[in-house]
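Only one chain is given next, in C-alpha cells, and it is the form predicted on its own.
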Amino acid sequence: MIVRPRLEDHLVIGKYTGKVIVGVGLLMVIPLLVSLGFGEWDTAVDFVISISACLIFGFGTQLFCRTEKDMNWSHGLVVASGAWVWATALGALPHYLSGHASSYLDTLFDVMSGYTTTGLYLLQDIDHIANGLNMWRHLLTYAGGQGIVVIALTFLFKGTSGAYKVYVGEGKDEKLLPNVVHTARAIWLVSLTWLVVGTAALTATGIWLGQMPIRAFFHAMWVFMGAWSTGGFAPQSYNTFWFHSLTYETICIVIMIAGSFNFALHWAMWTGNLKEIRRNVETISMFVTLSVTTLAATFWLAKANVYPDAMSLLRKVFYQIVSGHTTTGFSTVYAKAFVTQWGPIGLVVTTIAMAIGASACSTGGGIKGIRMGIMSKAFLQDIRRMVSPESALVSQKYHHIRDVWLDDGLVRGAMTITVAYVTIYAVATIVGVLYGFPLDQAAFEAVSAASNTGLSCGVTAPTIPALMKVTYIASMWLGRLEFMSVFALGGYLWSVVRGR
C-alpha cells in the first residue's frame, strides 16, 4: 500500500525548498551590481523583478510552511530535485525579460543547462547580450557546478542534521569534513581559490592578446567559470575558438581537468596528500579512457587528413576530447565540423568520451570515472575467480581517498547508475532520430545533454521541436542529479495522488 504524505511532510519540503530559492535570489544580486556598474538599466530592472520573485517565493514558502521537524532521507531527496525545478523556473526570468529568447521554454532550457553545467544554449545573439545577463549565465554554471543546494548549505542552513540528505540528493556523497555544512564551505573555499588563480592567468593572457583590461578580466572570469564548472558557457558564440590562442587553450585545459576532479581529491591535495592524485581510481580511470579516446580520434583524423600538420591535429583533437571527457563543452571547432570534418568515427569517439564523463562528486557529469574503475575491477575479479581453484578466496580493492574492498553492493550500485545513464542516452537519441536527425548526430547531442557536456554538432538550435527541448531538459536534470532524487520526487508526487 502506498502511504500518502502527511501535512508535516509537505511543510518540511516547502520550508527547505524556500531556503534554496532565497539563495538563488541572493545570487542574482551579483549580476544586478554588474548591470548597474555598466549602466545597463533595463537589465538591472529585469534582475530587480527576478530577485523580488525569488525572495517572495522563498520567504513566503518558509512562512507558510513553518515547522520544527527536521528532514529525513525522502524529504532531502525531494527537496534537492524539486528545488532545481523551482530554481530553473525562477532563474529563467532574467533570460526571458531580456528579449533574447524566442520562448519561455527556451529560457528554461538555457537555465537548466547552466545549473547542470551542460553548456548547450538556445539564447539568441549572445554576442550582443548585456554584461549583467552574461554574468548571470556564467554564475549559473559556476554555482551549479558546486550545487545550488551547496549554496544554501553554505549560507542559509544552520547545522541541521537533515542537511546531509539534501546534499546527497544533489548527487554528492563525499563529506570532506565531519559536518556537511563545513563540507559545503570547504567546497567553496577550493572553488574560490581556483577562481582567483584561474581568472588572473586568463586575464593576463587576454591583455597579452590585445584585449582591454576590463574586457579581458570579465572574459577571463566567465571563461574560468565555464571551464572550472565543466559548464561550457562562453561570453561569445564562437566559444573559446574566438581567442585563437594556444596559451589560452592550454590554461583552459588545465582548469577543465582540475574542475573535473572529485572535490574529495582536491581536499586531499589541499591538506597535503599529493600522492592521492596518482593513486586514486578516478584519476587512473580517466587517464586510461582519455588516452584511448584521444589516440582513436587522432588516428582517424590523421588518416582522413583533416588537419594540415601534426601540431594542428594534436591541438584540435586533444582540446575537444578533453572538453568532452571532462564534460565541459568548450570547443575550438565549428559545431558542424564534427559532422563535415570529424565524420562518423570522430563523432562516435567523442560521444564515448562524453558518455564516460568526469569524476563523481565533482562539477562534471556522465557515468563517472569511479564507476568505470569499479566495473573494471569487478571484471578483473571475475576473471581471477574463473582461473583460480574453487577453494581460493579472491578479493579485490580499489583506492579512492582510502582503500575500499570491492563487494557486490558496490558493483551493483555502479551498474545500476550506468544502466540508467545508458537508458537516458538511448531515449534522447531515439527522440532525435524520430524527428529526422541522423543516428550518429542524434546520439552525439543526446549524450551531450544527458552527460551535462554541452558539445554540439549543430542539432541543438531554437528551431528544434519542443519535445526535443523538453527531452534534453529532462536528460540534463536526470544526469546532473544522478537519477535517485528525481525518482524520489516522482514517487512523492505519485503518493500524493494515489496514496492512502
Partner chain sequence: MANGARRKRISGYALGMLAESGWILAMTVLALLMAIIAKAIWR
Given for the second form:
Amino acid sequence: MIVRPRLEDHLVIGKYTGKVIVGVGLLMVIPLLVSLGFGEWDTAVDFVISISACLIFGFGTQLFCRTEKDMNWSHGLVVASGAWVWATALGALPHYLSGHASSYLDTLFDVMSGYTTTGLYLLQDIDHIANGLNMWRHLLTYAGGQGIVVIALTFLFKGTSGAYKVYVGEGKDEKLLPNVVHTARAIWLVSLTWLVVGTAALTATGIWLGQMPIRAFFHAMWVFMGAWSTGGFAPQSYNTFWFHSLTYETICIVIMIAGSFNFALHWAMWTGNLKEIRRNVETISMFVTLSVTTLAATFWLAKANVYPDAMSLLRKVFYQIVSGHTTTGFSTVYAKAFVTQWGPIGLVVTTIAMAIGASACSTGGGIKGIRMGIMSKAFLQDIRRMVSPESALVSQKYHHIRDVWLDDGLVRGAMTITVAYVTIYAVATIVGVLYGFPLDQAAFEAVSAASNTGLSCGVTAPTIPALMKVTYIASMWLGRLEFMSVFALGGYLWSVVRGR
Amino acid sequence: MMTRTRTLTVLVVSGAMLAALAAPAFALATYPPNKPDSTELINHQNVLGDVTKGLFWNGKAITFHGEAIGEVMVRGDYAWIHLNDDAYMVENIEEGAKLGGYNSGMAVWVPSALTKQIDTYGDYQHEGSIVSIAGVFNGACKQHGGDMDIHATSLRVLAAGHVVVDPVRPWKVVLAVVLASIAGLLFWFERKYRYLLRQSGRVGT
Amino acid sequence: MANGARRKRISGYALGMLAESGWILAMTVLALLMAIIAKAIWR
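Given the form predicted on its own, state the structure of the form predicted in complex with the partner chain.
Every component of the complex follows; first up is the chain already shown.
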C-alpha cells in the first residue's frame, strides 16, 4: 500500500527546499558584483530580478511551511532532487534574460548542465556574453560540483540530523568527519584551497601567454571552476583550445584529475596518509582504465596518422581522454573534429572513457571507479571460486581508506547502479538515433550527457528537437544524483496522486 | 560624488545614442561568406568517413575573414588571434542580431606586427574589427601541438570595431524593483512572525 | 604551540596536494611514453 504523504511531510520538504533556494539566491550576489564591477548594467538588473525571485520562493516556502519535524530518509531524498529542479528553474533566469537563448528550455538545459557539471550548452554567441553571466555559468558549475545541498548544509542548516539525509540524496555518501556539517566544511576547505592555488597558477600562465592581467585572472578562475568541478564550461566558444599552450593544458590536466578524485581520498592524503593514492581502489581503477583508453586512442590515431608527432599526440589524445574520463568535457579540438579527425574508433574509445567516469563522492559523474573496482574484484573472486576446491572459502577485499571485505550486498549495489547507468546511456542514445543521428555520434553525445561529461561531437545544438533536449536534461539529472533520489521524488509525486 | 555620477551617466547615454546612430551603418555592411568557411575547414574530409585520408583543406593556401574576438595573445614575433565568421560577425545580439547558432571561427597564427592594425576585439561591450587574412590552413599543426590553425602571412582590416551598448530595459527595472520589494517584505514578515512566535512562548524555527 | 600544530596541519595539506599532483604528472609522462612508442611504430 502506498501511503499518501501527510501535511507534515509536505511542510518538511517545503521548508528545507526553501532553504536551499535561498542559498542559490545568495550565490547570485557574486555574479551581480562582477556585473557591477564591469559596468554591465543590464546584466546587473537581470541578477537583481533573479535573486529576488529566489528569495521570494525561499522566504515564501519558509513562511508557509512551518514545522519542527526533522527530515527522515525519504524527505532527504525528495529535498535533494526537488531542490535541483527548483534551483534549475530559478537559476536559468539570468540566462534567459540575457537574450542569448532561443527558449526557456534551452536555458534550463544550460543550467542543469552547469549544476550537474556536465558542460554541454545551448547558449548562443557565448563569445559576446557579459562577464557577470560568465561568472554565473562557472559559479553554478563550481557550486554544483560540491553539491548545492552541501552549500546549504555549510551555511544554512544548523546541525539538523536530517542534514546527512539530504547530503546522501545528492549522490555523496562519504563521511570525512563524523559530523556531516564538518564533512561539508572539509569538502569546502579542499575545494577552496585548490581554487586559490589553481587560479593563481593559471593566472600567471595566462599573463605569460599574452593575456591582459584582468582577463587572465577571470579566465583562470573560470577555467579552474570548469576543470575542478569536472564541469567543462569555459569563457570562450573555443573552450581551452583558446590558449594554445602545453603549460596551460598540463595545469588543466592536473586540476581535472584532482577534481575527479574522491573527497575522502583528498582528505586522507591531506591528513598525512600519502600511501592512500597507491592503494586506493579508485586510483588503481582509474590508472588501469585511463591507461587502456589512452593507449587505444593513441595507437589508433598514430596509425591513422592524424597528428604529426608524439607531442601533438599527447596534447590532443591524452587531453581529450583525460577530459572524458574525468567527465570534465574540456576540449582542444573542435566538436566536429571528433568525427572528421578521430573517426569511429576515436569516438568509441572516448565514449567508453566517459561512461566509466570519475570517482565516487567527487564532482564527477559516470559509473565511477569504485564500482568498476568492486565489480572487477567480484569477477576475480568468482574465477578464484571456480578453480578452488568446493569447500574452500574464497574471500576478497578492496582498499578504500581502509580495507573492506567484499560481500554480495556491496556487489549487488554496484551492479544495480551500473545497470541503471547503462540503461540511461542506451535510452538517450536511442532517442538520438531515432532523430536521425548516426549511432556512434548519438552514443557519444548521450553518454556525455548522462555521465555529466560535456564533450560534444557536434550533435548538441540549439536546433535539435525539444524532446532530445529534454532527454539530455533528464539524463544529466539522473546521472548526477545517481538515480535513487530522483526515483524517491517520483515515488513522492506518485503517492500524492495515488496514495491512501 | 553626485556630479561625477551624473557626468558619467550623461557620457554613457550620449555614447549610447551615438552608437545607436552608427549601428545601422555597421549592420548594412555585409561580407560574402568565406570560401571555405570555418565549418567547411573542419568538416571536409578527402574521403568521406575515412580519417586516415586527412582533411581536404589541410596544407592549402586560403583567405579567411571574420570578427577578431576576445584578445590578441602576443608570443614574441608571432601572435594568436581568433576570427569568428559566424552570425554575430557584424553585430551582436545586444544590438539586435538574430540568434544564429553557436559561434564558429578559426585560430590564426600571425606576425605580431600585423596585429597592430586591429583596434577592437569582440566581447560583451565590443564588436571586434573585421579582419581578412591569407595563409595556410593546418588540420593538425606540427608547430603547435596538433592545433587546427591558419598560419597567416598577410592581414587586412576590412572594418573597424565599435563599442556595443546594452541599454537597460525599463520593464526590467520595474520588475526588479517590484520583485525586490516583495522579497524584502517576505523577509521582514518572516522575521516578525518568528519573533511573535517566540513572544507567545512557542519555539520558532 | 597552537601555532605549531596549525603549521603542521597546513604543511600536511600542502604535502597532500603535491603528492596528488605528482601522481597525475606521472600519468602524463606515461601517456607521453605511449605517444612516443606509437609514433615510433607508425612513422
